[in-house]
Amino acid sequence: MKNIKLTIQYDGFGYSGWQIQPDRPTIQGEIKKALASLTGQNITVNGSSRTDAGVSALGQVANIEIDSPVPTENFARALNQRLPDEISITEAVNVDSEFDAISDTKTKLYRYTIYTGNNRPVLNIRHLWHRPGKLDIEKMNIAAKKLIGKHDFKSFASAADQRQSSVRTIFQCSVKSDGDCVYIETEADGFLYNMVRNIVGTLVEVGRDRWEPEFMDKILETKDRAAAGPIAPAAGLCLMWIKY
């Protein structure tokens, strides 16, 4: 029995997120089907991040336990031949039998992309939030830095998140611009349901001068989702990498 670590890229548009759902296309479901086609086995795909519907990834990680004669070095190519074009296994490597893609995760980084130009960027529209209008990047960065550290992020969690603890540690949260594109990057030891998209929506409220950066302190203290800004669309979010 081998324990294989998979690194996965996917375009989340048209998929109902990572996790298998009845009668809906999902990334986990497509990989599971490809594995069944390759090996004839019903294999559990243990993914680190349960990305939402419409969210993409360049560095999702999963592990599978499998008994197969297929050499691990050939696994990525063999699976890719059975996967839709929007999903690609970029690496497959043998790991220790104790490795678990979820519990061994140390940090993850998500990038959110906003396009502020007037004309809709039709070739990239599936991977960004088209929000015309200038944003104050300096103010957004001041507010973003207030999120760094260990905090209770309940104000940024969806009401559907039922996890016992909403305490997480953010190691970096930054806002950068490149022409009409704005990039918000957040690295943490874990994320609550919709947490990044709620942070982005809140930072945009600061960037459009609805709130001052200092209001972020009050949002954290309130521990109430209603205190934060609106949720940003899923299309702009991408899981960039996971560290172990």
Given for the second form:
There are 2 protein chains.
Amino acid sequence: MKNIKLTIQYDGFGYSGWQIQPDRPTIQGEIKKALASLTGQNITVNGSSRTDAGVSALGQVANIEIDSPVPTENFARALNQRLPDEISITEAVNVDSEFDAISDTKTKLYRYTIYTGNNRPVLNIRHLWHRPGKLDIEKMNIAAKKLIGKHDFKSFASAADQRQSSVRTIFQCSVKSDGDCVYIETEADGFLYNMVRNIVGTLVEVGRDRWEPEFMDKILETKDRAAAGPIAPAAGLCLMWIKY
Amino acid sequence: MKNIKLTIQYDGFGYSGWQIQPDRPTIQGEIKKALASLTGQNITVNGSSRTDAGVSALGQVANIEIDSPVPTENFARALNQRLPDEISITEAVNVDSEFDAISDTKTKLYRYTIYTGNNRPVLNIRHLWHRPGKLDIEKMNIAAKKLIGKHDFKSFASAADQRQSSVRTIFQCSVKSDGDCVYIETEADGFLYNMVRNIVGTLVEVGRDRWEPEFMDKILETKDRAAAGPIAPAAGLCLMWIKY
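Please show me the structure of the same protein in the form predicted together with another copy of the chain, now that we have looked at it in the form predicted on its own.
Let's see the whole complex now, leading with the same chain.
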């Protein structure tokens, strides 16, 4: 039995998220199908992040326990031949039998992209939030910095989040602009359900001068989802990498 | 009656090309629907380029003759509210009643994108040709230069092309690379059916060292489609602009 770590990229548009659902196309479901086609076996794909419908990834990680004569160095190519164009395995390597893609995660980084120009960016619209209007990047960065550190992020968790603790540690949270594009990058040891999208929606309220950056402290203290900004659309979100 | 010139951007993926077809989504069809919703009228959308299924545009041009109380400066916004995300009117201006988007075209430029890296570029795969393997850009440019000028491009026209003359003038044809991306730009006073994609397919045969650049002269002389290279996929093609 081998334990193989897969690094996975996908365009989440048109998929109902990572996690397998009956009668809906999902990333995990497509990889499971490709594995069944390659090996004839029913293999569990243990993915680190359960990304939502419409969310993309350039560095999702999963592990699979498998007994297959296919050499691991040929695994990525063999799976890619069986996967749709929107999904790609960029690396497959043997790892220790103890490795678990979920519980061994140290940190992960999400990037969120906002397009602030007036014209609809037709070629990239599936991978960003089109929100016309300038944003105050400096103020957004002041607010973003307040999130760095170990905090209870309950105000940024969807009510659907069932996890026991809402305490997480954010290691970086920065806002950069390049022309009409704004990029928000957040690295943490873990994220609550919809946490990045709720942070982005809140930072945009600061960037459009509805809230002062100092209001971020109050939102954190309140521990109430209603205190933070509206959720940002899924399309702008991309899981960039996971560290172990 | 006003004559309005529209500049149009679209993601061609998922559409059966520019031209209206029964029971299929087309760019012209969607714009016609948006115009009907806005004005209640059945308006002809006279587009300069009949782009194929899967081909995108950042600078398609069309004109419409219309009798509407909507001020022209509000037209783009009003249409965009009625168009799908993949289609956008970037400009609407009043033009001379004689202006015809097809016959008044002076030149137009198409850009073709090839991705030569091994990993499938999942986020851009709808807008490029994924063809792993290095290409010899220098040789491709020598071959591309031979196409510049007034020539009979019959060897690069699809057999389905019904136009009387296959003589066209190419003003520029260049190949550039940026990392793993290769961009081929071609400006001409007009293009035969599938002409750019057949040129790209031929240049790739040169770039992968199957043909010497000098072979391009022979292909032009032969005036036979069978002499040129295979057609490149539609996904890599984008209409960049049209000059009048």
